[in-house]
Each structure stands twice: as structure tokens, then as C-alpha cells.
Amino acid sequence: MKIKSIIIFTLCVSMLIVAACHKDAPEKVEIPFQGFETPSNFPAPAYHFETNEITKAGFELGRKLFYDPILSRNNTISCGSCHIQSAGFTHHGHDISHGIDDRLGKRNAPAIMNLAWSKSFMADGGIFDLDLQPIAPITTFEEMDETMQHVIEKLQQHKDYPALFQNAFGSSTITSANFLKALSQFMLMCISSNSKYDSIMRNEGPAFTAAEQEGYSIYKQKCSQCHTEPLFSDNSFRNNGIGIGYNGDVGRYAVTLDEADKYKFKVPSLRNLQYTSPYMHDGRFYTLDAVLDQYVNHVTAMPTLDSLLQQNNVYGIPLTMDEKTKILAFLNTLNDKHFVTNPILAEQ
């Protein structure tokens, strides 16, 4: 009786201490779908929604891809390695991007960020449509080198996959077309809308400082021609005066075959500087003081440099020690740490 006794008093407290555990887990709270909404402080979108609705099962669909190595040929790197959500959804730390087998591009990731506003995508703009951006990564051989008819024999034979394709596109059988759609859903959604700066905007949050308010002033002064709010780039291609970079690259001239396209980048955003350091199209700049100096004391003249640099026989942007200092307190009213911690874009 006292063996018996022993058991179902040990049993009893092994009840209690798994119901204490359980009372005390938190409960996983389920983010409801908003879909895709235009910040009212935003332009209109240039994406073609009508060809891709966003729904919530074809953004949870193109969410577990973006995260997935079985995009890469050897399952080991995925969108996510490369572009990381609490670094701005770029490469945080690295000047280019390392790939498949540790192997070095030639650039540096860009942000995946308010992508429905744009017409063009890479550094270059060489894609045209964000339904197809994800193929250069995909069969790039210094990224996934792998092959578009691939990985989709992968996601075929996958144990989840051709449920989740039925449930969001209604056909368990995998397209192309309807592989690179999802992965669209994911990105339109990645909406960085709730900065400071946002805020103050739309009404809804404190003035600037008097440094920030200064710091605007100068920046609409200075920068805002190439870095047009409220995205912080007018989408377009020039030749900032950086110089040729280490491995030649030539930019927006590799796809127009244009000389007054060499040593063209595409303008990139202002928005979230503080999360995606390195700065520049060959991650050459690691902070923001760099980048200020090369402005104001090192632009490279070239026959293709942009007109804006080069007034009345001078090169870059004249400011004193005072407009950088007012300058970088607007630019942290851009940084959105909403976007860099919004658990609906995280890996799941």
C-alpha cells in the first residue's frame, strides 16, 4: 500500500507541474490579415494588383518560400539569408552578398522594402516587373545557382507544398507563374509606413526637434531631388561621384548598353539607414558619416557624373559640420522599427 500510495502521490504532482507549466506558457496570438493597404501618406502603387490579388493564403504561401532553402541548389540558402528582416531586409555586416558555398557577388543586397512603388528592380534596374525579380537570385550562380524547372520538381514533391499552392491558387499542381506570384505577395507586403517621420505626416505622433526640423529643411534643400519623399528615392539611375568600384562594375549601362548609362545605380531610399549598413551599390561605405564625407569632399568627376553634383565648377554637396549633424538627426526619423520587428514578416 505505501508503494502505491508513493506512485499516485508522484503521479498527482507530475499533473500539477505540467498544468502550472501550460497555465504559464504564453498563448500564441493569431495576427489577423489586413491585405495590402496604401499608407495615406503614400502615392498610388505601381504594381499590377489586378494580375495578383494578395490573399492571405498566397502571402503565407510566399512567406514559408521567402524563408525556405529548398529554393537553392543545395537547400542551404534562401531569400532570407540574404535578406534579413531586422537588418531592413538586407545583408546586415557584409559589403556584397555571400551566396551558395560562401561565394561572393558583386553587389550589395538591397533592401526589400515598399517595392510596390517601384517599376524597376536591381541595382541596375534590369527586371521590369517584380514577378520576375526572384529568378535572378534563383539562377544566379554566385547566389542559389540553381534552375527555375528545379525548384519547382522540389516543391512538387514537397510534403506541404502542393497543398498550400491548392489552397492559395486553387491547383496543387505548381506553376512558374503562380511560384514567383506568391513570393510577390510576400514582398508587396513588406511596407515600411511608421517611421517618425511617417507620423508626423499623417498627424498622428510628436513634431520633430528643432535639430530634426533643421535637419528636413536641409535635407529638402540638398538631397531631396534624388531622394524624393515620401519613399526617399525618385526610382531613377544616376552616377553619385563614387568611382569605379573594385570589380568594374558598370551598372545601368550593363542593360542599356548606353554610355551615358555607365556607372549608373539606381537612387536607393533614405528610409531605415539604421538598420542596413553597409551603404552604397558595393557595400563600400559602413556608416552614414562615411557617406556624408564622401559627399561633401570626394566625388569622382566622370563624363557620366550626375548634374547635380557638379554646380558652378563644384563637385558633391557643400555642408558644414553643423547641416551633417542636423541632417543625420531627420535621417533617424526615417528608421522604422516597426517594420525591422513586424512578427507577420518573420520566418514562421
The other form holds:
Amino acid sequence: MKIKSIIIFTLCVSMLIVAACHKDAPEKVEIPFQGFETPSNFPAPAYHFETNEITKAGFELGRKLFYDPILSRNNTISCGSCHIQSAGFTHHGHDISHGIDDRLGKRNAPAIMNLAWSKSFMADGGIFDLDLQPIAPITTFEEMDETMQHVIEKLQQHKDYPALFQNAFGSSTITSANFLKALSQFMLMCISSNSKYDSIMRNEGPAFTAAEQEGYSIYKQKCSQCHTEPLFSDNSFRNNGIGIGYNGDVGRYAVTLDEADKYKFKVPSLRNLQYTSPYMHDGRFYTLDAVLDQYVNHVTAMPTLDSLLQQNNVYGIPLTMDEKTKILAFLNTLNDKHFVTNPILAEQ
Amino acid sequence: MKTINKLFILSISLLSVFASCKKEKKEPVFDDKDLAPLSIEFDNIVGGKNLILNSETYTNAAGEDYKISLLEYYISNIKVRKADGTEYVVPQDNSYFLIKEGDEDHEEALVNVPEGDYTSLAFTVGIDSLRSTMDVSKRTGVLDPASPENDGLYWGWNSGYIFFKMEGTSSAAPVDGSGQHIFRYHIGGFGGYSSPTINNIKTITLDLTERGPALVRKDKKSNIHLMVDIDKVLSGATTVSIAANPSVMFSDYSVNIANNYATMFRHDHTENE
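So that was the form predicted on its own. Now I'd like the form predicted together with its partner chain, please.
Below: every chain and molecule of the assembly, starting with the one above.
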């Protein structure tokens, strides 16, 4: 009897302790997985979801891979090292990206943002399928300096990954296809569509200030032919007159070998510029003032310069001081705080 | 008794010889559901000599000496044709091969075709544009960027396979950072995805009539033995000078090298055993 009651007593006490401990632990907010949804003010995506349907398990696996330095030769650099969420998934503060052993690349890391709507990847569009994109950084000497074979081997031997691949793709044997598709699933979910501009376009309540509204009109007149709404890029390759860079990067020409493509680069989005400085393919401008000044005063005449930037024998885009201020006010409405702080996209 | 026995054996063996002769003459009915093995052997040589990696020195038409340290190329989309024009295209999923000098697991393309007597062989050097743009899940075997064979045969920055890769040393090549005189020819280009660009996909058709058709039978082994004269890579319609072009990758000049190597395949003989 006595022994029995002691046992019951200790059981009760320990249960209480367990319960208390449980209560003490910080409550983890479970954010339900929404899957991929096209924002109502966006066009239909360009990505082939029919061969890679986004699932919770696939997305979470992709996120883990994206932030895991296991993808680099000496396990020091992850995709997230160069594509930092708080910097709009760019390499903030670096004109050209720094990779493994601090080797320097030749281009500025662009944003991992709204890639489901991109028709090509990289500043020269050399990659035509997001699924093939990770092979480039993984195998590039200045970036992660690994081989795909070795990455797959490391993942297969890892204590967690085989089970995570089993969950996501129904097989614990890791193939390059499933590895690449998982990374795509994470990157496709990096959607920036919650800026002030978006709320206004979706009639959710907010309105432009007078300056923003005027800036929007100037933008539509002078920038929108290339930086087209709502993604703020028409996906084309153009020479915007910034002149040949310090490393002579020929841009799109390297992919097409067509003289007419020399020094043309993909038109980047204008979303999240507040977080993504420096600007242009080689990160040569640190401020938006410098970018606007470039468009107004320093457009360089070159055989492939875009015709929009040489109208009526005038090079560049004429803008008064007042117009510049208003454009900057409008560009500011394209910053999406939610995107750069969304916990779902952060390293867990 | 003994003589009868001997006669019996003799007649049996005569019969069988006769039968086998008859069998060889008679070509089986073409049935593309019922396949037999056929191998195509790629025997790399330089001029009149066997190709030996690293040690042997060769001379090109430009008069430059060179040694080869690495030689790899893709063979794909194999087709065979009979004298009457009947053609068999090997299903694409089973029609990608990597030939690698010095690796005995990669000296031949092994396919299955219907039984028959084939007088013509066709294949692609490189990877067709359709496969080059297919979903990653369709890139298996030697096309898998993570397969051990594929290592270094895929351009990450400009999505596409390197069709033909040859590297080596030559006193004509400029000295590099490591003090070596290295040349590198990495040839690819499937024509471009959204914008047209160079297309170095080469289709080779070889007539087998003169040097022996491939007599493909289920119970036999037919091997089409090709000689691949690597000398042609630098010494063809274009005389490639290593000094002037020590490194050729994705560039207009690569077209000259691809045109040169398209002429390097010659049917030597067929083993039908």
C-alpha cells in the first residue's frame, strides 16, 4: 500500500513537472503551409510546376538545403551565404560576390525573388531552367567549388537527408533531379508581392502619396518599357548604357555569340531596392541617386545601346531634380518588408 | 558398329555446318519488339598509331607537337539501316553514351536492335537539342550532372553539355600560371534555347557494306569496329594551330573544331561472332 502510494505520488509530481516544463518552453507558432499561390496582381508563372509540384515536405527540404554549407567543397558556404534574406536575398554590401576561400566572382549576386516568373536566369540568361541553376554555383571555382557527385554522396551519407528526401519525393535514394527540384521548390516560394505598391494595385486600402503617384507616372513614362509591371522586368536583355565594366563582362553575348548582344544584361526587377544595394550586374553603384544620375548624365554611346536611351539625339533619360525625388518616392513603395522578414523563408 | 557410329557423327556435323551456313544466309524477319545486342566500338587512334594518353607525342598539320591527357566525347541517337532501307532508331532513353579514352568501361556503345543485316550506321556526336532542354529528371546515366562519368562535361553557367573534350600539352601552347603549356578544347553548343546560337551537333553516317555489314542475331555478338582518328581534330578542313588557339570553348571558332572532328570516324571492320 505504502509503496503503491509513493509510486503514485512520484508519478503525479513528475507529470506536473513535465507539464510545467512544457508550458515554459517558448510557444512555436505553426504557420500553415499555403503552397504556391499566384498573387492576384501577377501574371501566370513561367515555371513548369507540372514536373515539380510544390509540397510542404519538398519546400522544407529545399530550404534546409539552401541554408546548408554541406553544398560547398569545405562545408563553409551555403546558397544563403550569398543570397541573404534581409538583403532581399542578395549579397548585401558586396559589389561582386565572395565565395569559398573568399575567392571573388565576377558578378553581383541577384535577388532570389519571384523566380517563378523568370524565363531565364543569370545576368546573361545562360540558364534556361531554374532546376538547372544550382549546378552553376555548386561547381564554380569561385563560388562553392564542389562537384554534383560529391554533394549527392554527402547528402546520402548524412543522418537526416535520406529520410527528408523519402518524405518529399518518396525515395530515400537521393538523385540529382530530386535534389535540384527541392531547391527549386524553396526558391519558387520566395515571392515578393506585399509591398505598398501591391496593396494599392490590389485595392487593399493604402493609397499613394501625391509624390509617389507622380513618381509612378514618371516611372511609367521613362522606365516601364524595360522595368515592366508588375514584376518590374520584361525579362529582356538590354544595354542600359552604363558602359563596359572593369572586367569587360560582355553579358548576353557570351551565351548567344551574337555581336548585337554585346554588353546586354537582363533587366532586373526594381522591387526591394532598399535592401539590395549595390546595383547593376557588377554592383558598381551603391546608391539609387548614383543610378539615377547615371541614367540622366552618363549614358555611354555604344553600338548596342538601347534605342530607348538615345531618343532625339539625346543620350540617357532626362529627369529634373524634382522628378528624381518623385521616382525615388515611388521606388520606395516597391520595398516589401514582409518578404525580407518572412520567417517561412528564413533559416530554421 | 564403330564405322556406323563415325558416319553418324560425320553426317550430323555436316548437317550442322550446312544448317549454320543456311542460317547465315537467311536474314531473320525484322521485328522491332524482339531485340538482339549490337555494340559499336570507338577505337581512338592518331594517324596510323594507337592513341596513348600522356606519353606519346603527336604532330598536327600546323607542325606543332602535342600530347593528349584527356579525351571524352558523347555519342547519341544511334540508328541502323538495312540494304532494303528498313531503319531502326534505338529508343532515345537508351541511346546516350560517353566515350572516354583510357577507360575500358567507356569504349563502346551497347544497344539492342532487331535481328537483321545492317549496312549503315548513323549516330550523333554530342547531345541533341531536345534532350539538352529536357526536365532534369530525364537526365540520367551519363547525362546526370552528378554521375561520376559526367564530371566536368556540363556547363553550369550556360546550360548545356560539352560534346567533345580534349586536353593536353604542347610546346606551342602558352605557359599558364602553373608553368605548364596546356591546350583545352571543350566543344558544345546545341543551338540555343530562346535565342539561336552555334550548333555543333554532328550527325555521322557510315556505310558498312564494304568493310562488313553487322549481322545481328540473338545468339551472336556483332561488333561494329570504328577507327576514330583524333589527328583530324586539329588537322582537317581547318588547320588548327595550338599556338593561335590554345583554348577553345563556347566560341565561334569551336565550329571549326566540330567540323574537323565530324570527319574522324571510319568503319574498319565488323566482328560477327
